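Heads up, the chain below is alone and in the form predicted on its own; it's given as structure tokens.
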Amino acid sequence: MTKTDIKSLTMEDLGQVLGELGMPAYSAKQIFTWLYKKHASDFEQMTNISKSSRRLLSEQFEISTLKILSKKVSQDNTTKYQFLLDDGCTIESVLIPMGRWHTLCVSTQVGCALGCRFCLTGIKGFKRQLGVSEMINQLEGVRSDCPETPVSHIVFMGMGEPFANYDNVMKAIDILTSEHGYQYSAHRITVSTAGLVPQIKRFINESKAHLAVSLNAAYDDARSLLMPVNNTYSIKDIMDAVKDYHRKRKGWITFEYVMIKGINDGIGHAIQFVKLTRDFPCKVNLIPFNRHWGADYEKPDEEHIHAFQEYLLNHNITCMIRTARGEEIEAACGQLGGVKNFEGGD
């Protein structure tokens, strides 16, 4: 009989599994608490459940946990870890120092289908979706690699689209915001999107976390350059949706700008940027190209970039320019997925 990832399922869908076996409901409270706060690895070491609920636990499920199959440290101490599925797949998870706290960056998909000619990842394709699971194990195999640290943030801007796996990347937040499971606060959790508009629409009625959409480009003939998937979704139909956010939300966006030197740099962009977003409040991640095998652009000229963002910044719109965190390592925006392809050869 092949069991069930126990770490697939959030807190409602145990309790109602467990029900259907007879269990009592208050046992899911207690698998999470075991699960996401004491770490356990085995359902011998949930002591406070009977023997035999324990035995019928591991009849049904298994705790499945990823191994960590490279881990590149940086200069300025940003972790690349490489993690190795059950199929031979590989994926890519990035630690990053932020003071006395870390941020991680966890994938949600092998590879990603959109295609975004500036990206490792979407250049080399797309070869599944990531289970709930193997969301939570990429969090939980870097705790048990350093447990001192403290992962403050979570943000799911890793390999893959999240929106193109939108009920799995759900499940996941479900389960590290749950008070008897991580208990992160939503506002610690970012989802980033190319401008999936449909699941946009859904994220502003169905979460709390925050969403940085990944535009990259103020003009559509530069977007559709870049990112194939603005000649379905246009930026007219992504700041549709973001104004709609800002009505029910009542708080900023986040933007995220990969610069591109000819491309997208030139101050008629930003000009154009204003305009688009003069309806609402939001602020601007500007990221300078990081190179990499898979694309000839190239970063822009340093006046440009702080062009671009002094245009912003008078404009009255929060503008950082985003330093590269793990270049030298392939850690960067843009680098994962280069290290070992989807079959699982070098």
Second form
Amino acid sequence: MTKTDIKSLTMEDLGQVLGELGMPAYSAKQIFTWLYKKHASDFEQMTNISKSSRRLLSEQFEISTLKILSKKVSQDNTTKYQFLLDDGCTIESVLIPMGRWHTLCVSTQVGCALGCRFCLTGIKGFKRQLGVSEMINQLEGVRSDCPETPVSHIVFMGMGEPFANYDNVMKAIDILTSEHGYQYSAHRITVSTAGLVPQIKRFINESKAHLAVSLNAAYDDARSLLMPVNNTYSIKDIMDAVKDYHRKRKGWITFEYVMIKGINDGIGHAIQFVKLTRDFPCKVNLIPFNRHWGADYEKPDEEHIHAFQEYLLNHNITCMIRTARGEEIEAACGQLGGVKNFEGGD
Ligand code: SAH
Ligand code: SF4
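With the form predicted on its own already on screen, would you show the form predicted together with S-adenosyl-L-homocysteine?
Time for the whole complex; same chain goes first.
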């Protein structure tokens, strides 16, 4: 009998399964505390659960972990972890220092099917979805490697399109925010999407976590050139979907905008961007294109980046230029999945 990976279950799921096994509902809280607050690796450690229940649990469930295959630290202390999955595939997570705190950028898929032309993960194509525990265990793996490092924010911005793995991402967020789990405030979790409109609408209604949309161009022709998904969901579809974000949340929606020389860095795009977002507040992260072997694009000149930023600032849009973190270890946005073929798996 194959055992269930206990870290793939939300507390509600676990409570239900425990009920079927004849265990009390409160055991789910105890088990969550052991797994996610005390980082237990064996059911025998769960000493406030009876011996017979512990035996039952270890017959039914396994407690999974991810093996760290490699770890690279850049000059700015950004750390890229490469994890080995059970089937031999590998994924990457990036730990980014932000003052005293750290943000962890987690992957949601092995590869990505959306094929954005500027993104190495997209260029390499899609391999498979990540399970809930494979997302949770990226945090757990980093924590076990450096227990003293406080990970204050989680961003679903690593390899993959989170909304193409919607249910698992939502379950992972459930565990991260559970009072008995990691207890993250939903405001400290961000999900970034390339613009899958049906899931954006669901997310706005179902989650309290922050939403970031990778817009990357203000005109459909340029966006479709960069992001084939724009042929399915246009800029207008996205704007219609995010209009009521502010009404439902306290925070503002974030747009990511990868700036590529000669493609989307002209002031015309800034002017159009302001028009597109006239009806609702937003923040913008400008990300100068990070180079990699998979695309011929270049980063715009500094003046273009600053002129673009200034135009948005002058129109009351908070706009940051995101400096590349961990570029020389290929940990910056769009550089994940570096080697030319997926290791293992094939
Ligand atoms: N699939 C999701 C999340 C992962 S990509 C999304 O597209 O939003 C995370 C971010 O990296 C996106 O904003 C994407 O536009 C950006 N990105 C991808 N390739 C890049 C590159 N080469 N340089 C800079 N940013 C890049
Ligand atoms: Fe996928 Fe995001 Fe990369 Fe596009 S930018 S290919 S959606 S990971």
